[in-house]
Amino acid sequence: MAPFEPAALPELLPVFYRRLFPHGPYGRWLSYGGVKNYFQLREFSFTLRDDVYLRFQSFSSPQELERELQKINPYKIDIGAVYSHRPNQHNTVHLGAFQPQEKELVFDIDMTDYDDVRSCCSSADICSKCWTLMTIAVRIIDRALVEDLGVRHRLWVYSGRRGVHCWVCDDAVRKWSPALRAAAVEYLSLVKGGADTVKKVNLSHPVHPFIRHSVNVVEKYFEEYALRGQDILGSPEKWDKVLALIPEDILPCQGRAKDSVQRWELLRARLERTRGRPAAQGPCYADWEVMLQFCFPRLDINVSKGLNHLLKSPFSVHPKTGRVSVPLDLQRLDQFDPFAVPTITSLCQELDTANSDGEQEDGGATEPKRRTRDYKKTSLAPYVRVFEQFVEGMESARRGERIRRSDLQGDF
């Protein structure tokens, strides 16, 4: 893959917004079937060159947004709430009257929040070893959203650098109050406490089904990620960090265990034996607590509960890595490789190669048709298809609901 140079963005972004950005499905997504004034009341914000920041941008149609993107070529796009008045006219509205009304329920999961439980990387750096944490997070949160909270339309997106975002787009959920959003995040949170807190997961009996489901997910990845990849019991220092989470009366001796896998087996065997014994405080789930502290998703409640909080748009280009913020295919989540996500540099090179091969064929094509084909010539195509399938799923559900309501009215 061609190396990305941030200095090249002024040349590459006009090509990206003109020929690669999926304006069609993007506009259909945020229009939500033509709900009155929904698109027009939506806030967009743009980060331009030299960190010039434009908030409260709004547009009368997806076509107007498309023209603006191609005119100013933003380095970053953020999406905000649907407001009571058009955001670009907020200065003309009486103080206090301009208020956010609706927004998708969003989650922002950032790898930097796991720095206390990963040894391979820190800060903004990621690798294939610690990326497993994002896979676990998506698996746990997505299952709970569907099976526990009853939502349907979830768009999971790679941030372009070190994390993932989720957009929950159900009609009812977009109307949730900040209190409801905070309650949902609280339900989905287990790891509590800051840097000074040693034990951040505390389970009590009986264990909630959500926690049992989460442990089942973590168990599938724990040996490969934590025991082999992070080697969490591989040295006395690491061993002590784990033992600090275990009750003293259960601590096993290391015996002849030679690596993290064997030490963990000793520890779990000791805990399994004690779990069956009657105890005043109930069974001990220290092994589950360790697994969850090292692997459970870490959510930022403020991102999710605030209606006026902005979140980076899908298909925005990350200005530091050049990678496109692409939707995740949950059917192939375990195969997702953030380092294989195309950069704006590689996409533009793919376009150049495809055009030099097929210039004669495109001679008579109109601009919209040519642009539709352009992204299909590049490695962005499968990600756009995932996005289109998501939008089509929402549109199909909307049609089904209209038919259902029509049938109900006909019954009377």
Given for the second form:
Amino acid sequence: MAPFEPAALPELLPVFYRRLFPHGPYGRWLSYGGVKNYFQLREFSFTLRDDVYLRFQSFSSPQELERELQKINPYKIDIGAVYSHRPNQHNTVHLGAFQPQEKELVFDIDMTDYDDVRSCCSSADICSKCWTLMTIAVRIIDRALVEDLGVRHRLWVYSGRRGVHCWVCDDAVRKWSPALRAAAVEYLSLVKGGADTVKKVNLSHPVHPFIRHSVNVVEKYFEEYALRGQDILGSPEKWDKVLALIPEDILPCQGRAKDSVQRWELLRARLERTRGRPAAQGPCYADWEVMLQFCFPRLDINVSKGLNHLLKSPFSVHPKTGRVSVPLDLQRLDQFDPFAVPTITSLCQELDTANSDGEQEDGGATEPKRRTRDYKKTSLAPYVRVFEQFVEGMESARRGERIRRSDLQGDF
Amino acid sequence: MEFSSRARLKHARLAGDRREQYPHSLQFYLEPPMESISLVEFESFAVDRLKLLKVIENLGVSHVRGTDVYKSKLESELRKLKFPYRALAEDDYEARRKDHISHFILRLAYCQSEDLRRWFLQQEMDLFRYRFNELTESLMQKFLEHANLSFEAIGEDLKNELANELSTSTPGFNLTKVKEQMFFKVGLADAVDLFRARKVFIKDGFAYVPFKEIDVIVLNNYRTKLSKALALTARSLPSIQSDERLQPLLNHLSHSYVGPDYSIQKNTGKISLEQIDALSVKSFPLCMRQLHRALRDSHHLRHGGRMQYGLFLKGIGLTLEQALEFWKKEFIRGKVDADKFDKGYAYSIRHSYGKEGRRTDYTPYSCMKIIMSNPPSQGDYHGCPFRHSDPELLKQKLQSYKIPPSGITQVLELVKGVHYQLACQKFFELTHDVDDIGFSLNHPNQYFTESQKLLNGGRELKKEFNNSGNFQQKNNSQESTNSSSTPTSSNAKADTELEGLEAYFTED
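Alt. form predicted together with the partner chain, vs. the form predicted alone above:
What follows is the whole complex; the chain from before opens it.
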């Protein structure tokens, strides 16, 4: 597979938007069953070459969006809110009357926010060792979304470079106020403090079930990720960072331990013995605090709070890596490899190989059909299937709701 | 005969059992009243509730909510104005009915702008909070059931199942306490503050809230409902405003000042012009002191300042003759010659005393009117200094009046909290060296009267300089007969000036 070159984008994007982008399910998703002009009032923004940025784009139908994408071939697509008026007419609306009305609840988890606790990479770099952090984040947040917040329809997406996004699409949630969204982020936050704060997680007794569930998730990955992968107790400078988080009177002696795993065992045992301490001192949760500080998800509240925030669309191409923002299959989360995600280059090459009878660009009644099946010939297919399952999930829920309501009313 | 539930209620009322319509002293005001009332009752109910809400606003800033002082003062006001104050009172029907109707009338008046809505919401919330917290536990539960808030109390079985989770998520609740108290299943949006801080157990999009925390939840729910209702009312307002009987009333309410209007001067002729300088320092509110100072310094005031200050002076007892002399003396020292004064300014002064044109006796402006209408621009000195002055300049001014720094801080805090009248009250307290102003400030003339009362040991305004005052009056009356002939002279320029002046004199 040839590597991705950003300079090739102008050639590749037209192919992408004609033959690979899943316009069908994408349009069905954002139409939400044809609710009251929902699609027409949605803001999209396009980034073109040379960082030209077009906001407040809106379209009368998914078909029109498809045509425009194929005409403009944007480098990047962002999705915004559903507004009170068509975004592309916002200048004709009296100031103050043009307001965002609804939007999915979104989360953006970015690997850069973990730089203080990963030793393998920093800033925009990621590797298979630190990617586990994203796996942990998805598991913790998803569990909370479903079990605690009662959410059903959520789409987790690889951002294309160094993180993941989540789109929560339940009808009720799309109507949430900024205050409620901010509250949800706060509920899901445990790691607090910036560069100045050494100890970022502080637990008190009794520990809320959300925290307990989260620790349970972290525990499944901790040994492999933190003790072996990151080797957080592997050298004096590394374990100093960990010990800085633990109260002094609990520090164990380390003579006998030879590696991170053993050292952690000692530490762990020591701390667990304090759980039974009398009320005055209270149980010490320092081991949980360490695990959480190294592994618990870090959310950006600004992304989630505002209704008018724009977030990169699923199936958008990342202009720097060429990777497509593909949905994550939660059933296979542990096997997800960000480096195996197809790039626009590799996908176009796959198309070339698949069409041994040559590609015809002229129009014809059969063309659209052939085109919409094209992605199925490529490694994009499984990701589109995950996306289709997500959209179908919402559609069947809507059907179920309609039936339920008509039953209540006694309709036929 | 058809017996819908509403007809049933009406029937019940006619039959004498009025309790069915208002089973609780507290309500969520979900249904508007459906009966006919007289315009008199309409207005008096509305005015009473407005008085109540203003008291609540004052109490909320001067005392900590929920303290005994706060509660007893509020209760006495509720009794005075005949609103429900005790949950179990038997013969409360009239009070509850008044409560119901007056709330809905004020909604009409206070839905019209963001500021009005915010104010109304805040005071109604405080009122609701007080009354809800006065309920006993059993009455609270009855009220919650009746109010149909879809806050279900969870059953024992579910509670036992969740006991561990409930006790680890809810601060202050060990397993025993969990078993004792009732828990309510509440939507996440209703329990935002508890949910965000992880102080409550949540599952499947619901929060499980202990009875102890339910008042916050109920309050949030009330706020949301009322806020939505106000927005809805604002949208249907045009049709209500087209009713000629209601429109002036509603407009008046939202700008209203509900106290004496100082139009009938009890103290006419008791003040001499020589006293004004001293009085301006001792007993004028800051707005008038500022206007007086500006007049003395520049020998002129623009129209807004002339109106605000002129009517105030009328309110403190200046006669027409005194006013004419006062303004003319000052303006002549400026760029205005006697003739020009007589032709233009004198006319407008007489106009404001009801001696010209429509012959309406214009009333001195209340604080509300000064704060909310006609903001000053560059070169103006009218308005309310607490509202319209830059806080830095206000601070300097207070410093120049030798107000102690702690006092200045208190005043500025109130200004920051948009409590302009309370800031003025604090100014009164600081300049008169009293702890509690003892009244609720709504009008500059009230400030003056109360100040004089305080300084003169509670006696009526001293009658000083009576003789010279009379002498001056005689002089002035001659002057005025002379000048009254001038407006009729056919001077084209004067005519247009007068036309322009007429336009200013619209009473609201």
